[in-house]
Structure formats: structure tokens, C-alpha cells
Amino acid sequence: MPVEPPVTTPRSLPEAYALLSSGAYRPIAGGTDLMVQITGELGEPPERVLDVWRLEELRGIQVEDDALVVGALSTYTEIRRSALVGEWLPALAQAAGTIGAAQIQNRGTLGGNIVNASPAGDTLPVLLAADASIIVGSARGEREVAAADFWTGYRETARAADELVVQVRFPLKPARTIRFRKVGTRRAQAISKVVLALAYREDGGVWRDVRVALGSVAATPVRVPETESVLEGAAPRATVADHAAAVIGREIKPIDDVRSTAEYRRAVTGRILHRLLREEGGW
């Protein structure tokens, strides 16, 4: 039977910080992950829950100081519909649109996807490819953590127990292209078997600042530096795409699980990358 931990609803961010510093609370926003865990079937349920849904300080999407800033409580629906996200980071809107059904997208939040730390989190490779940084706050103040440093192990993060994710900052790089692709069992309402984000800018006929980020192929969302080095400074050619697809299959370390096999994930990852590169190269 589901447990019913006591729920406290702070009225302000400072009040939330004070409560977090006073004891063991599990923050909840949309609840799309935590409500499943409360059954006790996926680990120990929380002793106490901190409902942050009403904290307006954690909402909003705007451009500030050459960065797209997305509040932690931004829902997937809000991200999909945001004109600013559509203009500056359409890959994030695309990723948000692959998560669950409309009910999940109306309640699930970017901050929840980040803190839940599932290696299959659909938005997380986009954060890595975009060189995003995650702002966390507590009664001790705020600090900025690069997305590349945030996921420290399987469902583990750099967030301290008394901290909340406040916002995510995506540096605006107008010349950069970011592409997203997800493969699941179905076209909708499916946990990813492989999710990939590719970022680059074209400079004099070659790819620069290449980022290739993946989910569902390791214990955490990851970048693949060997594959990136194949593409960095290379011209868009079929032979380069062939080489990169071969390298990424050797570089990732997927596992067999209930959704897929390691062999399938290797093969599909290479195919996804090859297809994106082919599309970008126009051949």
C-alpha cells in the first residue's frame, strides 16, 4: 500500500530553504516521479515531503545576460509553448514534447527531470550539449554547477540535501545548432532506449565546438569525448559520419535491461548520430 508522508507547503523560497535546513524533506513539484516512488516499490519512500509547486520564484522563462534562463518549476508544456525556447533552444522544446502524455507534460518540471537524475531523462542530454549550468540555492546562498558536473552517479547529483534547483541557464550562442533525437518502444509515452543531443557550429566549412550527449547508455547522462574529437574540425562528409558512428558504438557502455539490450543501444546510437550528421551535411 502507498505510504502517506506528511506534506509541508512553504509560502516563499526563504521559508522552503529554512525547512530544508531543519531536517530531511523530499522536495516535490509536479510529482510525476515521486508519486510512483511513494508506493515503496522503487526504494524507500520519503519521511517528509516539501511541496514547492507554489513558489513563484522558481517559475518563468526569460533571456538574461546572454543566457536563456528557465525556472526549475517550468513544466514541459510551458517549455514546449515558450516563444523564447522556440527561438533560442528548439531542441529543449522537442525533448519536452517527448515526455509522457499531456497530463505529465502539464505537471512535470524541468527541475524534477534534473533532480530525479534518471539516465533516461529526456531533457538532460540537451543540457549537456548546450553547456547549461544549474543554479541551486539554500539558506547558505546560491551556487552554479555545470551540467557536466551535476550528475555524479546513478540517480545521484551534486545537489546537497538542503538545496533546491532554482533555475537552469543556457548560454546563448546564436551560431550554434543543437539537434535532438529519441528512440523508444513507441512514438509517445515511452521511456527512452537511447536519447541523443548533437551540438555544433559551422565555421569555414568544418564543425566546431562539437558536443555529443547521450542518455540511457550509461549510469548517468554523458558526453562522448572520443566521438566529439572525431567531429571537431572535420568537414561534413560521409566518411566522417561513418567514422564517428563506429567510434560512438565503442565508446558508450550501455547495459541490458527490461527496455532494451546493450547491443541494440550501441547499434541505434551509431545510427542516430549518423543520420543527424547526414541531415546536417545535406547528403
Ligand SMILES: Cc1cc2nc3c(=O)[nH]c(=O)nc-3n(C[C@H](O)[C@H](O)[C@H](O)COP(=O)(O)OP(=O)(O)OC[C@H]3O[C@@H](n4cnc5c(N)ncnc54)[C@H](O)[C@@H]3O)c2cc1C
Given for the second form:
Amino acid sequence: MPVEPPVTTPRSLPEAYALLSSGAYRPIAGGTDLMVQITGELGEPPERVLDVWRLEELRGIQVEDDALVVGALSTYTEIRRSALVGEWLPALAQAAGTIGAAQIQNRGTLGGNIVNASPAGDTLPVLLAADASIIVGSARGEREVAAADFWTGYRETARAADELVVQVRFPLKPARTIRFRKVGTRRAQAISKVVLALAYREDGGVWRDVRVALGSVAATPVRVPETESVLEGAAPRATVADHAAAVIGREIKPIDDVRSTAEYRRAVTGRILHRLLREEGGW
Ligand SMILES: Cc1cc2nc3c(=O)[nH]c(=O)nc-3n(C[C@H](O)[C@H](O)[C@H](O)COP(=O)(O)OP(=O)(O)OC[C@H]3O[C@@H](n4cnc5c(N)ncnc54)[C@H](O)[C@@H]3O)c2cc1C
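Switching forms now, from the form predicted on its own to the form predicted together with the named molecule, please provide the structure.
Next comes the full complex, this chain leading.
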């Protein structure tokens, strides 16, 4: 019979940092991932839990110095309803709207999705495509980690055990279009078979600063540099989209699992990239 771990609730960020530096605490935010692990049936259950839900310092969504700054404790419902996210990063609101169902969206947080580090985490490709950076903090101070460097292996991150994710910064310059698409079994309560985010800006009739990021096709969320180089500097044409869709199918190395076959993932990834490019190109 699992024993419920003791829960400590700090009232300020310095108090939370002091507790984390003293030893084996696992933070809990919305609990939508951690509570699933608490029985010990899915790996080691936490020994002691640090409830960060009341830390105002981890909340809020604002625009600061040419970046959209989203607090780690922002729930999916808050992200979906945020006028700033709707204006500056609608792809993030769209990703939030595909997560679980209303119950999960009311409790699940962006910071939890980031630290849980599932390759199927739906917001993570948006962070990669947007060149976001993740601000982590501890008693030693704050540091900024590029999303591209954050997920270091299967469910592993660059976060140290005594660090909290504080906020995520999405640069707004250069201004780029970011698109998001998730393929799952259902519209709600579906873990993705493939999730894709595409970012680019149009410059003199060609695509620039192209990013293509994917979830559920590798051990971590990934970008696909070969596919990006097909699109970088290219004119939005059907032949370019055909080529990019063929390259991405070869570049990713998905696996067969309970949600999908590798073959399906490969085929559908090419299709959704092609469709997004077609929609953007307007042909
Ligand atoms: C029914 C159901 C459906 C779901 N559907 C989806 C889905 O469609 N797509 C998807 O991507 N996910 C899905 N999830 C997973 C989950 O809801 C998300 O990953 C969510 O974002 C986790 O956030 P949380 O606040 O609940 O994290 P928690 O469960 O509180 O924590 C998750 C992990 O992050 C750590 N953590 C949390 N916040 C911080 C912080 N600020 N700093 C440092 N560490 C932190 C915790 O220690 C823990 O390791 C689903 C879960 C359930 C139960």
C-alpha cells in the first residue's frame, strides 16, 4: 500500500529554494503528472513533496523587453484565455487547448509539462520552434537555458534537483508565424501520436528563420535541421513542400508503441508538414 509523502507548502520563492537546497523534495504544481506517479507503480514515488502552487512569483503572463513571458505556474486554461498569448503566440494557446480535457487544463501547468519532459509533451515543440528560453532558479540564483538545450535525454532535463522552473521567455523579434498541429486518437484526452510546430517569417518572397519541431517521434522533443535547411531561403512552392515532406520522413526516427506505429508516425509527419506549408503558401 503506497504511503502518501509529506507535503510542505512554502510561502515565498526564497523559502522554496531553501527547502529544495536542503534535500530530496519533488516540486508539485498542478499534480496532473506527479499524482499519477505517487502510487509507485510508475517508477519511484517522491519521498517528500514541495507544493509550489501558492508561489505568486511563478505566475503571470506579460510582455517584457520584446519577449512574451509566461510564468511556470500558468495553467492551460489561463494560457488559452490570455489575450497576450492570443495576440503574440496563438500556437501556444492552440497547444494548450489540445491537452487532456477541461479538468487537466484547469490544473496542468506549462512548468509541469516542461519538467515532466515527456517526448509527447504538447507544448514542448512550440517552445523549440519559438526559440524560447526557460528561466530556472535556485538558492544559487537564476539562469536561462535555451529550450534547444533543455531536454537532454529520455525524460531528462538540464534542470538541477534544487531548481524550479520560474518562467518561459518567448522572443517576439524577429516576428515569426508559428503554427501547431497535433495528431492523436481523439480530440480530447489523447496523448499525441505526432505533434509538430512550424515557425518562419516571410522575407522578400522566401521563408527565413525556419524552425520545425516535433514531439512523439524521438526520445525527446526535437528539431529537424535537414528539413529546416530545405525550407530556409526557399520560396513557398508546392515542389519545396513535397521535398520537405520527403526529407522529414527520412530524418525522424520514430518508434512503434501503444499509440502508433513508426510507419504511421513517419507518414503523418510528412503529411502535416506538407499541409501547414500549403496553408501558409496559399496554394
Ligand atoms: C488525464 C490526463 C491527460 C493528459 N493529457 C495530456 C496531453 O494531452 N498532453 C500533454 O502534453 N500532457 C498531458 N498530460 C500530462 C500533464 O497534464 C501535463 O504534463 C501537465 O502540464 C503537467 O503539469 P502539472 O502542473 O500538473 O505538473 P505536476 O504533475 O505538478 O509536475 C510534473 C513534473 O514537473 C515538476 N514540476 C512541476 N512544476 C515545476 C516547476 N515550476 N519547477 C520545477 N519542477 C516542476 C514536478 O516535480 C514533476 O516532476 C495529461 C495528464 C493526465 C492525467
